[in-house]
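Let's start with one chain on its own, the form predicted alone, as structure tokens.
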Amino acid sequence: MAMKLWLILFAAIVFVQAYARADVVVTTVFNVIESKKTETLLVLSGVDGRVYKTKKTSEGLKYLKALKGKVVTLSYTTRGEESHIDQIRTVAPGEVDTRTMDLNHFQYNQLREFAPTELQSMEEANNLFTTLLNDGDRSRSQCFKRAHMWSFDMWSKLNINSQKMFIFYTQRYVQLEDFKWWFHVAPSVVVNGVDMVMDGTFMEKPMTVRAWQNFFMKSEKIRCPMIENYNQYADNQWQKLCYTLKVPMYYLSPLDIENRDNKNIQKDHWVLEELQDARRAFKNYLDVYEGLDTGKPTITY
């Protein structure tokens, strides 16, 4: 009898081990949802599309919500078709290869490293320029919204990471010229190490930064120094007539740059609500960008 009981116990242990399997995954936390069916928190994984479960507590909810968009190491146990969280923590710097974690471009990713795509020829740049949507009616939109959609199109359709090139006109220049704008922006791409501005509204082809500046400053003598920080423009309104500043494609407006430099609010992702608004820069936006509709009222940025 004792031998029979031992065999039953051994078989049960083997069955449980086969039924419950422990494992580890490195992933981004896409979202955290409270179950309406059970007292469970559901963690949506970006790397594999799986939903990982854990018991619902107020402390756990607060902790997991703070992990949204971050890269984590998640230890879990699989029971049947369900995956239950044993432990979850943010990864340490250098712990994972950041290239494998670029999963969701509509959420902040603390490890995402932006690198502009380098084109190999001007022919390639010229061909790219012709793809920029341009309905010829710049009066209906602002430059920063057109630039945002051009950058998004290059990224989403052609897998090209562009940058934004801003010209900031100083208070001195606005005063001298009675100027109606205080900045202008267009996407730029790198061609064999050289920045080329893709301003589809005002230009007929890609232009060097210098030629682009000359067009808007209406002079070849005025130089717009390249700066790295928004405050170099904001704090120096009487030293120069203009400045140029280059940022990754995700930055929509000067406010984004100011928040980056003064509040350390980084943008390394697309914001769906911003795209929903910016798409209105073009006449047929409802058809062309139907997939960007959030189903909510459009917020104007």
Given for the second form:
Amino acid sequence: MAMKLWLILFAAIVFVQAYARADVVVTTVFNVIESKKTETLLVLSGVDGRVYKTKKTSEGLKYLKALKGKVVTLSYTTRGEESHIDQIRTVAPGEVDTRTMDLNHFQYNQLREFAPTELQSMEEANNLFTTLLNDGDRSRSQCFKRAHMWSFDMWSKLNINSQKMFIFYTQRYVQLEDFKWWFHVAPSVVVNGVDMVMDGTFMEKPMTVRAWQNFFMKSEKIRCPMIENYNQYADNQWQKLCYTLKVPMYYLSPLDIENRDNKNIQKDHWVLEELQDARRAFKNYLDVYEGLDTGKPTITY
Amino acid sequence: MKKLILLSFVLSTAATAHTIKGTLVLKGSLRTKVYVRGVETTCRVKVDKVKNILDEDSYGNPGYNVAIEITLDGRDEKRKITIKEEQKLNFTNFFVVGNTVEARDLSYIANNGAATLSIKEDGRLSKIQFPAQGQIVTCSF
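Moving from the form predicted alone to the form predicted together with the partner chain:
Shown next: the complete complex, the earlier chain at its head.
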């Protein structure tokens, strides 16, 4: 009996050790909020977009709020899907070169050069596709918000830089086909040099851009030329039926692209207000994305 | 050098000639007077439906399908001749030129190959030609 108990205890310790994993990250504390569901504080990390949790105390809240915007060393233990803070402190002078390290992806950084992650195989892309959150109810959400959360998840959970693939339908198509959309968007990843679209709502696997276009144009005979600038679409509404445009993952909607091309407003960072709104694309967003909250009312984009 | 410049000009001109504006045929009705078998006749043309051809010509231009209703209405009391004709035709702006298909901005041909249609730069009908009453009738607007 005693032996049995010892064996159970040993197995439990081994299990916990395997299940829990300790690590350290240098990051910028971007936001701190109090959980509405549990007695925890949620720290949104700028370097990786992850939410780190700690037990809620008034001193802890005061300490963490004072760290907002500061570069910190954060030690944590991961148990399952959650990361719990073991220790968090500001970095000592000279400990980290904040000029060269990119520690806050919620802030514009003119030195940041976006490069899409290159996946090595279709198997990797297929596995990635299965991680996309999908509650199967496309009527409750808009494509650009779903795409934004999928891109954010790929980046924050798997460190994958995706892009956004837009199809723009021209006035010619919308008017004559009596079509209700003027654009559609989904994230895309690069697999051995080829763009593969990860449309978790309408597709069952990663698709080439051409195959994805064919589905949405309801024809294999129509090409949606790839354009670099929004005005190539805006100024040519009758020559073609559609256009395709690819942008970095941070671009939420066509308005962002228009601002880039007409006002030179580059977007190389996540915007927490946008994520707070976009997360509502999924039914259980308050469980999954509790940490993506500014603490202020949600702005609808 | 001069030959190179000339070649570049010719090539660029050829490339732009295969890109069309995609002028939309305007829907609506028009009427005009024509003489058919010597009878003054009212020619009414109604552009009913305009749809995209979900296909491209050999140069990547999409095309249009246009559904047209034509009526001819005339009477010569003296010679006791009545002109009454009604045709429904579908037109396309895809033309077969050799072994290529070419979309044209301002010209259309009926699917039966027997009638042609021209439009103006603003999409309004300019002229329609079709066989009727044993002759080629041309209605100009």
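Positions refer to the first chain, counted from 1. What you see is a predicted model, and the numbers here were worked out from it, not measured in a lab. In this text, the rigid core denotes the largest set of C-alpha atoms whose superposition between the two forms falls within 1.5 Å.
- Relative to the superposed core, Ser83 undergoes a C-alpha shift of no less than 2 Å between these two forms.
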